[in-house]
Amino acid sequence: MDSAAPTLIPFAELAERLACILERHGCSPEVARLLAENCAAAERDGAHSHGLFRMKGYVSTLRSAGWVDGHAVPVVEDAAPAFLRIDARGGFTVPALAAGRAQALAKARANGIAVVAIRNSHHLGALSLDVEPFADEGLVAISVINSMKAVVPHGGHTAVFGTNPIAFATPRAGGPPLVFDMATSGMANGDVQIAAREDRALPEGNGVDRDGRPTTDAKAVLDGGALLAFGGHKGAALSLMVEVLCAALGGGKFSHEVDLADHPGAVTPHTGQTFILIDPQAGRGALPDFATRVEALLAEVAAAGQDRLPGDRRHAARARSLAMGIPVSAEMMTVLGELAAL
């Protein structure tokens, strides 16, 4: 590991470079716009699993023909009332998800309740970044992301599921909404990259290895091997409905069917993402106040003994990078390099 200091880089620094590498490799302006605003987000959070770690599979994806369409324009179609599908065309969430959302965030307003289910898209990014900014606009937040197949189910020992992870956001009165992004795998594929990236074992009870036997080897669990569920049955049970919100009521592919053999250098799950926002506003008249409610919960939670609430060491992160830049590695500022010269 390279010991140098990182460079400290401004958000809007680090997203324009980063958009400039997406641009070069195949991604319209505002499509690299979006994304290089996104991964810089993920790293200004210290979610490095999602952040800069992800730009080389972002470019390798994008120079493996005919995998992912770098400029598709999202098509959004008004399903119902409360209901919209969007076929984001082979390209990105992240532009698809903005194609509709002040259509999501009127259909929310006005029925209480909206559901958002995008089909035909890639994704790579950190979910709590797409549910966070509808908790800021007062919403309750949930969705759920299906991926290439990497998770047995409870008791198998061939890979299924995604990682499949949830995210929820809500809003509250003391602070910045309170967020979760959970795999529902006992880890996600990103950190056991990391962990074969550096040579580091995986904590009992987290992936087999292509025979279906235990293993701590991220290597393993990367080379034909898979990872388990978290909590057993439980968390399984979590990632079989993820892939029904996401791939049978969206449209899109189960991880099962995403298939990268033809494409060398792909790596972006090619599947769906669906969203429920609610409006907790919406028929409340006399009942007491939600994000006061949704406070004293937390004030309860932090009585009983729990120091940090979940997105706590996410903010701290953001505050820092936000007051003293970003830091990246020089190991990544060379990756960034190399990307930018290809």
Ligand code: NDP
Second form
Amino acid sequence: MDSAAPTLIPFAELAERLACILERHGCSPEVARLLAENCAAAERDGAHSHGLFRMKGYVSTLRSAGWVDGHAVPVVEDAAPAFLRIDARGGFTVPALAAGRAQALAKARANGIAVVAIRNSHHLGALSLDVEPFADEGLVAISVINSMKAVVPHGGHTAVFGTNPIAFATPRAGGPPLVFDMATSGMANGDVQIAAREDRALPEGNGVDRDGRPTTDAKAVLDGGALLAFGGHKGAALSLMVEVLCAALGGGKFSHEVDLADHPGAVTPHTGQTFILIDPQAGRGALPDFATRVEALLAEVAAAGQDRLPGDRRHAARARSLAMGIPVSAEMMTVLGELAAL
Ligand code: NDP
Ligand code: PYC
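Please show me the structure of the same protein in the form predicted in complex with the ligand, now that we have looked at it in the form predicted alone.
Below: every chain and molecule of the assembly, starting with the one above.
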């Protein structure tokens, strides 16, 4: 139990500290900066399962020979007028997306829609951070990513799918983009790891042990067990869709093909990530304004009694972090110090 008051660190200072650690352990300065900003932004937004908690994993992965290339320079391929493929060359997805971002935006604007399929890439972050900037530019953005086998297909007994999140961002008239970002498993693996570390039971209905029996024991899920998709067959179907869009379409590995066995310490999935970007203004003509229509829907949702939209918690955490600094626990400060000294 960590009872000392957290240290409040401004975003830029925390990102700089993380970038130093990542560069020390094998990232180029540019990759280190992008990953560090991504990780600090997740922590800023209260996405704890994909923020500072992941720094140990980034470092142990970078130190595990031959798994991820922290210096990789992505190759952006102009596949078709509305289709960009990006080969991350065994590096991280975040710099691969950064490399293709301007071209992806231009394609979405020119065609009304663009698909971006990143392959040969590693991702350990929160997808909200990948889609939100596109909605800031007026686009609707959907992104999916597969990871490594941790989820059993519906009615099955063996993990095949990753926790495979889906994120969606849309501009709205009355505020910052509406974003949702959710694993297609009942829980993200990161949250299971945090529960295991804190000796907390999982909510019922999320996991099975190594013999396929239902369990709330986080350690049993991690130790040969597996997670279940959310919503039974419906979440499992979405998870399957994510595999198809990332691996079959994008050219990356399926989650069940990711094999970390020869890379002790490595924890990043080596898979793919796909985006669908839509310009809602394309050919709009006499149609009513898109963002105003979204706002009207959200007003109806609020009137019907939903008092918290997806993204509200994240925005509240971001506002607090930007006003006061990002809270970093004493335990995490120690971890960061150790990683910086390794
Ligand atoms: P949650 O279940 O915590 O939240 C899912 C979505 O639902 C969020 O948009 C959240 O908004 C919203 N939400 C939560 N509670 C409510 C509520 N009561 N009313 C309305 N909306 C609500 O997320 P997950 O645990 O499924 O995923 C956590 C993170 O893990 C994600 O960022 C995901 O991208 C990441 N992840 C990354 C993977 C990778 O391969 N890189 C793999 C798997 C997961 P809010 O954010 O405001 O709480
Ligand atoms: O939390 O499930 C997860 C996860 C898998 C890969 C990155 N995060």
